[in-house]
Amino acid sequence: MEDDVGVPLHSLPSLPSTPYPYSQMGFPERWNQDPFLSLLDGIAGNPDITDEGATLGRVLFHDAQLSIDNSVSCGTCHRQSRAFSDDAPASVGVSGSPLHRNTPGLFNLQFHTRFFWDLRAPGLPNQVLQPIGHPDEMNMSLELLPAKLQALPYYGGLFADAFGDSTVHLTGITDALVQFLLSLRSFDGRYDQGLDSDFENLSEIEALGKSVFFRGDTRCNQCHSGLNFFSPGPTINGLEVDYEWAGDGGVGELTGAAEDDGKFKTVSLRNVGVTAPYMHDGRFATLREVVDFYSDSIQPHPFLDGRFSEDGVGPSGQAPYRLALTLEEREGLVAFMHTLTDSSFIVNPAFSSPF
């Protein structure tokens, strides 16, 4: 059964007569009082966050109809259940090939100023319509997309609500879905409800893995740092000695510069219980393999960063680290890194699809 203008009825969202109040969803008051989040803050000048607004941003990121043949939305690849990141290696769209990166999490955007995993868009509104015209994505031509959209039955009244005309046009679908990406933030995981407690909520074993997290040897907490677990610059990790040779230089490949081969975003640990598989081409499926890696395998590379070597500071490309944590310290790294995950936010239904 279709409507009269041939969109099948079920494919029409369902929202409450009520916006979610996406405006009112700030951050816990310690998140405001983090030092480091606090110089990252505001800095990109994104736009604030309205119920309308936040809401037609959802219905946009989850509709397929933004995609060339109806088939893929935003939230195919960015699945909620997995913290808005996916469960393959790299993720398929319209193409039916896999891209060439892994799909990474969406959440706590406000604080990061670069995006993708080569940070080669500056901001949210510069990201926002990338994937919808990616070839191998969903590959619509933006000039067509607000004509697609406006003859549907449902976004001139969502526009209307959002911005106070029904026309339909490219600066409000990249506003409404930056409004509504900024909306996903995530913050209570047993980590967070176990800081007023001194962490007696979490188990033995997880407290260990704890202490091998900010302990100075393994310096864990000087990449994924502050209250996000996490660092707005790129790394080189060394997960090859060449990157370029490997497949996929990073930054290198967009700036063409030696110090920047292998250079790649440094992702939040929020939630990433939830987000295997991990690094940029998800070569590694569990969490105890990235341990496992940062523990006893990091390749050499001419410019290593230097939190990877064996003091810990001076220049890049100094000779790896080699942590040989025990067996207990890795089970332990990775039941803490498990306290990250916040349950509610993978289940929330102001951030599921509408359809």
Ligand code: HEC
The other form holds:
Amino acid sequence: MEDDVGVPLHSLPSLPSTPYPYSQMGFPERWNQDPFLSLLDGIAGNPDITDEGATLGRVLFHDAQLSIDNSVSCGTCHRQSRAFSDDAPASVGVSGSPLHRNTPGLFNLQFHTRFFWDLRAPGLPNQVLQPIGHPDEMNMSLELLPAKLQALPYYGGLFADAFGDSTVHLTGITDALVQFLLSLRSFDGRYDQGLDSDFENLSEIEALGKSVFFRGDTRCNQCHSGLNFFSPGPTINGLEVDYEWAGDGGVGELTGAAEDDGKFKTVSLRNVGVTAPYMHDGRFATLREVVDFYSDSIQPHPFLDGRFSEDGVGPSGQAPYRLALTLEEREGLVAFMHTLTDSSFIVNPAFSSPF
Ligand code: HEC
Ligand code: HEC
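Having seen the form predicted on its own, please provide the structure of the form predicted together with the named molecule.
So here's everything in the complex, that chain up top.
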């Protein structure tokens, strides 16, 4: 479809007549009891999510009009089928230059206090406008954005539904995007179904992998902890001897401190079966490569997390453990991580592109 000056008309979002019940999509009761998550102040129910606010957020998230040349939306890099991550080691936005880091998945964000691989953004409201203004991502002037969206036929009505006023403004854009992001909740993998049935649903190899994951010597669950399989703080997991020299010092680039060189966010392993490639730079193409790394080639970093030492305690910077896992244990760990894939989340129409 084109208008009379030959400019393609933007398609309209197709939305249900009654909004999806985002405000009701809470976590199962089990999450309230999770001892690890309760250390993080428990879960805050449905923080400030309204069905209309998250609906507006869904449209904004998937709308390429938020970029300078109408070619890139948040969803271009954060793809639902990949739990809102990307399959390229580095995503490409409007500039055509690959970004510096791998695109992380987006779900269960209400447990995170800080964002990005180096945790530089405190809180989602501080994060969501950054990609819009970033020259390589969407390169859209935040000053011009409200008027550009106001001129489209659908935002006035969506703003009126969400906030009672049809004027498009940056605060509302921020608030709606945050509501949508917080509504991205994922808790329905085969692992979760197993919690109710003593894991009778897992195959032999998956069950073996589960025991290796939770076993004391591998320490996987000491960092990828609790029902969300993550920790809010950053750690050094020994990908490099010297990260800054290798090109990305993580938290160390912000603080300049040697003990922060190579500290990166301890990402959630939920949905990790669909978020390849792995690590902050997407260096591993498969989960098997990740497992081989943890088993055989953690690097002797001067501030390597103490949990990777032979006895698992004590100061950082000790020699890395060598798990030398058997072939079966490696395959088991991979199979187990696949049970964390939430296959309904990655197709849920409430989160998909309305365009
Ligand atoms: C061109 C690709 C691209 C686009 C477009 C993009 N992102 Fe991202 N996003 C990334 C990358 C890469 C990172 C990691 C950057 C880093 O850690 O330095 C990221 C990180 C994030 C994070 C932090 C996740 C975490 O666990 O810390 C959130 C939230 C996020 N993006 C939301 C959005 C929203 C909302 C939009 C649209 C307004 C958007 N992104 C557009 C590539 C993109
Ligand atoms: C001391 C904390 C710690 C331990 C123990 C640990 N990890 Fe990690 N893990 C991390 C950190 C930090 C990252 C991100 C590192 C980066 O990208 O630079 C990570 C990344 C990963 C990733 C990639 C996730 C993604 O989306 O890119 C996988 C998979 C993973 N770990 C699995 C495991 C397994 C399996 C074990 C046990 C053998 C384990 N981890 C033990 C801290 C840890």
